[in-house]
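The form predicted on its own is given below as one chain in structure tokens.
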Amino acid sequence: MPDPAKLVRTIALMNQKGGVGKTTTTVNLAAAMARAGRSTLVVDLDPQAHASLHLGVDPGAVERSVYDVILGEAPITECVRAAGENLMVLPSTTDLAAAESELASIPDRQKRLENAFRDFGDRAEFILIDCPPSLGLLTINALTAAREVIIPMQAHFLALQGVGKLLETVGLVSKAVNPRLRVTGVVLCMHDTSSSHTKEVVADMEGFFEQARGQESPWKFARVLRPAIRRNIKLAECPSFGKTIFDYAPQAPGAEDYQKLADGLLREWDALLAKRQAEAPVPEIVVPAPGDGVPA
């Protein structure tokens, strides 16, 4: 049974501009977390399948993916593979492609993902979710099952741009199904420390995320987390062999950096699991008084 006191951290990495570093991120962030000992899982919910490519699994030897857990045909537990030592993955095909047209007339459409997880328990400390790169039925599900939002972006003008997208749709759900929703932050990839326009736009986007401190928002914690992912070529490489960063080349630059990331995503959230027990409350302990079965 699980662990009711036991929490799951559910992390939902979207943008709806491709070739990002989205399903980079969401692989290699959860590889590194399974590095460091934590049972991590990815859902992959692009049709496109790229984070199950990158773990090694080909969507055309899959026979139950999350295509069946979003439309009920399958329970979660008979669907997620494992990929690796505390690393599981729930891997998507094309199928899903239509599964935004199929939960059009479904009730509760928008709370199938976040259902499939209460099924799951606590089998997985981390979720990472892969989102597709739009903002349609599939994406309000990993936003309404999350509790967090991550987006991965370049330090790009346009880029910068489409944040605000992201952002109103985040606050959409919000305030529609999901009131605990919080945006954690941006994770800067592909990126280039020379460059003055990319250094604006991260001093554009830390100022933004200043001003949000003071209003009522679901960003309003966010921030630009670190380190930044550098621009590397092993990244690139590695999901063609179906491997993480770490099991195609652990030396790159690009596994430094994302170990680093998840190490500090870490440590914040084993300090709030610290802060979460020290302020639980101390059972009161009876003393049974004579005659209550227990000997004077």
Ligand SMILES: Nc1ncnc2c1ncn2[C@@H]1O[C@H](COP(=O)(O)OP(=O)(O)OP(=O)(O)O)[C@@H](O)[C@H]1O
Second form
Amino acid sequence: MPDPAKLVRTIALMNQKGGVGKTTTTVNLAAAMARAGRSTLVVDLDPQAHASLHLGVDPGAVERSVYDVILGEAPITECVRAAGENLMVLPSTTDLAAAESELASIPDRQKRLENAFRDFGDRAEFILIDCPPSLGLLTINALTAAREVIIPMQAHFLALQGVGKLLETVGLVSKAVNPRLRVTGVVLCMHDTSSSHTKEVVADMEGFFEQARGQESPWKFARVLRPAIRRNIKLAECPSFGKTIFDYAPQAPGAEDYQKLADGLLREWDALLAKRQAEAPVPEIVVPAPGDGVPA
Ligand SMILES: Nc1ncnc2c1ncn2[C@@H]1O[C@H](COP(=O)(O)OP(=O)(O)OP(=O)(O)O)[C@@H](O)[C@H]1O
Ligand SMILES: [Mg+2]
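And the form predicted in complex with the ligand, for comparison with the form predicted on its own?
The next block holds the full complex; its first chain is the one shown before.
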């Protein structure tokens, strides 16, 4: 029987729209999980290499990167490096931009990352994948390898339209190669709680997810995750120092928001693991869902 304590939770942070908070959320959520004592791997799947820079890795000096892993030129264990206590990073380089076209002619092109994660085993309990702002083959690799999707977004009307397109892609990947893929929810980034426009968009989003509960889809149990991440200048400053918010400004609102978000996800995860552990056999799929015995 598999040991449920060893299950790996693989989460793709995706949104094809640029500049919505994907990298900021991946890095600081991962750092918060690591601070809670959980071993966490950040996979930088974006040729811009912002997550690598944010974690203090100079992409120009990286010898082995996610590019080598995707193209099968090096084992993942040789490419992952430490980024702090309980925190690891599989860095990116600008070469990764070429991987997108090189992948096109390779067999199993959608499954390169999934295969690599299998080789990584349970060296990390959480794997957070920072996706590029596109729906190309790199993002498809992330969706094929992941069990969950978290969508960082800003609460604007136009952003809602983008979410429709994004869910369509998740639906296609789920049907074609990864039926276990689930959308966990949306993280509201650079959030302004005082604006009435923002409140309307959040209400629309919640209404949309509520309606989706009735039908089978990967976003059947999706929700707007709490807390929203407030706009906080310290979050914008820390990448240029190669530091997470916890190392750069641990008292800042950004640190508080990301720690609370991580703690909520970890609580759900632990409650679900405890529940599943009591059942036999232990199913392979473990994605928290409302009404699943998980405390709010
Ligand atoms: N809560 C926040 N408060 C203030 N600034 C933020 C916040 N979250 C993100 N930012 C800033 O907004 C910009 C875009 O964020 P980020 O790089 O995380 O977005 P992204 O979706 O990863 O972008 P890309 O699509 O280019 O990869 C960055 O300069 C980042 O520092
Ligand atoms: Mg980014």
